[in-house]
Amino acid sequence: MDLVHLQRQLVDYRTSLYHEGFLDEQFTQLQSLQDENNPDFVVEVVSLFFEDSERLLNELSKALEQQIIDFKRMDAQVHQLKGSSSSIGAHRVQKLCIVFRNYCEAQNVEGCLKCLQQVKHEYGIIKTKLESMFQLEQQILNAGGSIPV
């Protein structure tokens, strides 16, 4: 595949992530912080988001399996997930966390279980999509091109 085609594919793919509501302007801000001194900045930040999110989702799953659920602790974990998803522009995950927090506050187990599944689903989608975007960027760089802004 030629370089111009790869670059056009990346621009179209990235645009679709915004139009479909997966990413918001915060991701654009994150990208603006990347420069030649730190060319892997976005990948590194997003990788930390992935690690943190997976840990939090596992902790939330375990918390909901307990006989006595600590909703206050769960709310703090969901709040942390909301913040980290917001900081990278993972819009859909962040919006679901707002609903999830409301269920935690209401101590609604069924609502929390439902939201946890939805957050896991949306997290899985955004992770796959961002990984695909990063692979496409790497293909462009490997072909000697630059990443279009």
Second form
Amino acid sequence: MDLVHLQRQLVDYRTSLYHEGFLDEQFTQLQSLQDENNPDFVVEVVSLFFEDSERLLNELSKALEQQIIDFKRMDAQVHQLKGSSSSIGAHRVQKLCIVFRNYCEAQNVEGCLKCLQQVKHEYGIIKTKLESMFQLEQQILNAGGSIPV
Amino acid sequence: MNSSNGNGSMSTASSSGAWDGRDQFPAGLRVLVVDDDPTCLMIFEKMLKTCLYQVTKCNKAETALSVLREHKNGFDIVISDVHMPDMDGFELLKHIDSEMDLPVILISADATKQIVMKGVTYGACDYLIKPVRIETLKNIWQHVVRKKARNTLLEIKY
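Here we have the form predicted alone; I need the corresponding form predicted together with its partner chain.
Let's see the whole complex now, leading with the same chain.
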């Protein structure tokens, strides 16, 4: 595929992520922070987000498997996930965290389990989509082009 | 704890009052940002650096307090997350208030009226809700100036 096509594909893909509510304006903020001094800023922050989120999701899974569930600790973890997902613009994950926190507060195990599944699902989707987007960007760079804003 | 500014080292040369006298005001504002979330901390650091502020970042409130105690007059303002495992933002704010005369901005993903009220009554000069936009951070220098002006007025009165 030639450069122009790749660039168009990237723009279309990015636009669809916003339209479908996977990403919000905050992601645009991140992109505007990237410059020649920090050309990999977005990839670095998002990678950090992936690492940290996976840790949190694992801990939440473990917490819900316990005999005695520590809802307070879970709430703090979901709160953190809400903060980080909102900071990178992962809109759907952020919205689910709000619901999740309500179930934690109500100490509703069923609700928490269901929410955790949903968060894991949405997280998986946004991870795949962002990785695809980064791959497209890399292809463009390798072809000697620049990333369209 | 990570410390970063233009030279990659902690700057302790500046004394209070020197920052706002410089030519490139408000560039060079010395900010200490505290958040246990690594993603948010990285984003804050980049945003603050883009504002041309001098940034030091900490992922623990205890570390932040040590840094502040070791470098009296080394900072102009503190930005801290509320929910942190070792010491929360409110406790950090109480310490800073009693030991130093620094404006403190609290940040959280929590936006309930009660918690914002708590922040304000504890003496936070502002309470920001995540996600924080860079436009908001561009204005934080006003809190530093306001506090100084208020302190000066108090000195004149008494």
